[in-house]
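Here we start with a single chain on its own, the form predicted on its own, put down as structure tokens.
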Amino acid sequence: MSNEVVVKVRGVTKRFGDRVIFENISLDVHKSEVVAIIGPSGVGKSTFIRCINHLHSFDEGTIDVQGFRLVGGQSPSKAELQALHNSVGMVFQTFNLFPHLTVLDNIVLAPMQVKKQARQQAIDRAMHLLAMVGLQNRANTFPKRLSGGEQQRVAICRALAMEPEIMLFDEPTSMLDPELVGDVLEFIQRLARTGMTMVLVTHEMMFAKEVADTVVVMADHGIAEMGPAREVLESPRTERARSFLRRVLNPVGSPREPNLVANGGDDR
């Protein structure tokens, strides 16, 4: 992780009508840093990371991404938005693959149409990415014939095919059967080791502890706690963070304090 800040969030507030989703959020994401966002359901975690690449607008504050500035209440131009999306990749809870296209065509479509890459160049990059996730033999398969874990790995390859500087993950394992979660998390962990800057919303507490540099706990319309992953997850300073982690790790109401050395959890 370097000292270079590639995402700078200052005073960001998001409302839906009269309802405040979150307010006055500020944080920095450094180059090659992995930031995990955790917290109770319904606090705006997914909405927040979608604000980073303007899939959701926001009402107040600023977000600077790779030198590009988003301002609350203002809409970027189409060209500016395209430039932002080229720099920031996104992987969703649902895989969003085009069902009528093969795995390979799902991956090469955006590089060819948006970046104007030659088809063979896009294919070479796609096959390299598929090899990284062990799916090179599925290139000509249609999505419906893939497992959920395979579809999510293809979705990650599709985002990486655009060669983004930053990757956003919105609970990438929440729609997967438990036995399929490991393959997806393993690849994200490998991606982290390459130095990719990542912000991910997750309910996988052990994964956050092992992979993230920084953990952000969102609750009560804002950030309840933020700091080094192991410190936040093993010894949270604030009562709100302790309460959330206690509930996640001890759903039957045990009074034990959170200790993630041997436990994982789910925030849903």
Second form
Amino acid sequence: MSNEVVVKVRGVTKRFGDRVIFENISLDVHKSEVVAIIGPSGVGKSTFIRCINHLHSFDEGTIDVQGFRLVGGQSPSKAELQALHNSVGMVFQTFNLFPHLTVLDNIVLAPMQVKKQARQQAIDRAMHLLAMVGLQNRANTFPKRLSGGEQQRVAICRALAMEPEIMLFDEPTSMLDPELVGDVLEFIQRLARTGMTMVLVTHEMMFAKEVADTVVVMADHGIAEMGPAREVLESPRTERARSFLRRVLNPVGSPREPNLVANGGDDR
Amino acid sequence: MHVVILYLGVLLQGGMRDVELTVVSSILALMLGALGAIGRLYGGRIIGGAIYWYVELIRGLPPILQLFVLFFGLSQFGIDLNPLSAAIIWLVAYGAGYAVEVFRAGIMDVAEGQHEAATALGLDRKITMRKIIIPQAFVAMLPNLTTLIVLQLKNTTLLYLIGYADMMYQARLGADATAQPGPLYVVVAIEYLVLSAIISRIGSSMEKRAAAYR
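Okay, that was the form predicted on its own. Show me the form predicted together with the partner chain next.
The complete assembly is shown below, putting the previous chain first.
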């Protein structure tokens, strides 16, 4: 993690009609930093990271991504969006692989269409990525034939094939059976070690603690607490963050404090 | 039976002309229908609204009225279409109206996540449509497309009314000349059934192949 800020969020507010989803969010993401966003469901975590690559527009504030500026209430030009999408990759909760294309074609489509890479060059890169996750022998399979964990790893490869500077993950393991979560998280962790800048919405607290540099707790339409991962997860300062962590780390309600659970680490 | 043998040749020829018309008009109607559906969904108020009303017009007016307006009505204003041109124009216009709705339903059937994934990868709208949305929409709407093409085939029977020499036209001529309409119309019925069965078979085999990924 360096001092260079690659995503600078200032005073961002998002509404759907009259309903405020979140307001006045400000946040810096540095190069090679891993930021995990946690918080109760429905507070707009997924909506927020979709604002970073403009899958959702927002109403007020600014987001600077790698020198491009998104301004609340304004639509960026096509060329700006293109540049933004070239440098920001995204992985979705529901994988969103293209079901009618093989694994390989899912991965090479954007490099060929957007970056105008030759097919062979795109295939070489795709096979290299697939080999990293042990799926090179599934290249010619349709997504439906893969397990959820395999589909998500392919989806990560698809995003990486565009060689993004920043990766966004929207609850990448929420739809997976528990025994498949590990492979996906392991891949994300490896990616973090290569110095990839990442913003990650997750419910995996142990993973956030281990991989993230910074944890952001979203609650009540804003950021309740933000700081170094261990600090926030083990000894949250605000009551809002504390009560959220107590509930997720200790859902059945025995009277243990969150820091004890976080230190235990074996009973998620 | 004598009359059937006498007329079989021209009835088959007429049938071929129906097949040609069905194929040509279906291809054009589907292309226009796909564009129309995209315009209806993403074209904004003016283009979307115009296409909406076009579809209402095609759906709301009886086929025979549409055909007569085109062939007889326009000639009053000096636009004289020969039967073949009028036939093609009408079949394409009619088929396109229905195809818009079939494509629109198919496009709306594709999950929102597919749009999001394509956008996040930097694919522009045109490529997203061509490579991601339309291929998936196509599979979802194949059954309806098959129905539409059978409908186009059956619509060709109306064309004898403007003097297009299709199978129905030949059967009418034969019926008038020999006063034995029964056997001739039975032959026409069999031809139509065989042709629509062939269309259905092509449709269902395409469905099977296209659904390989599902």
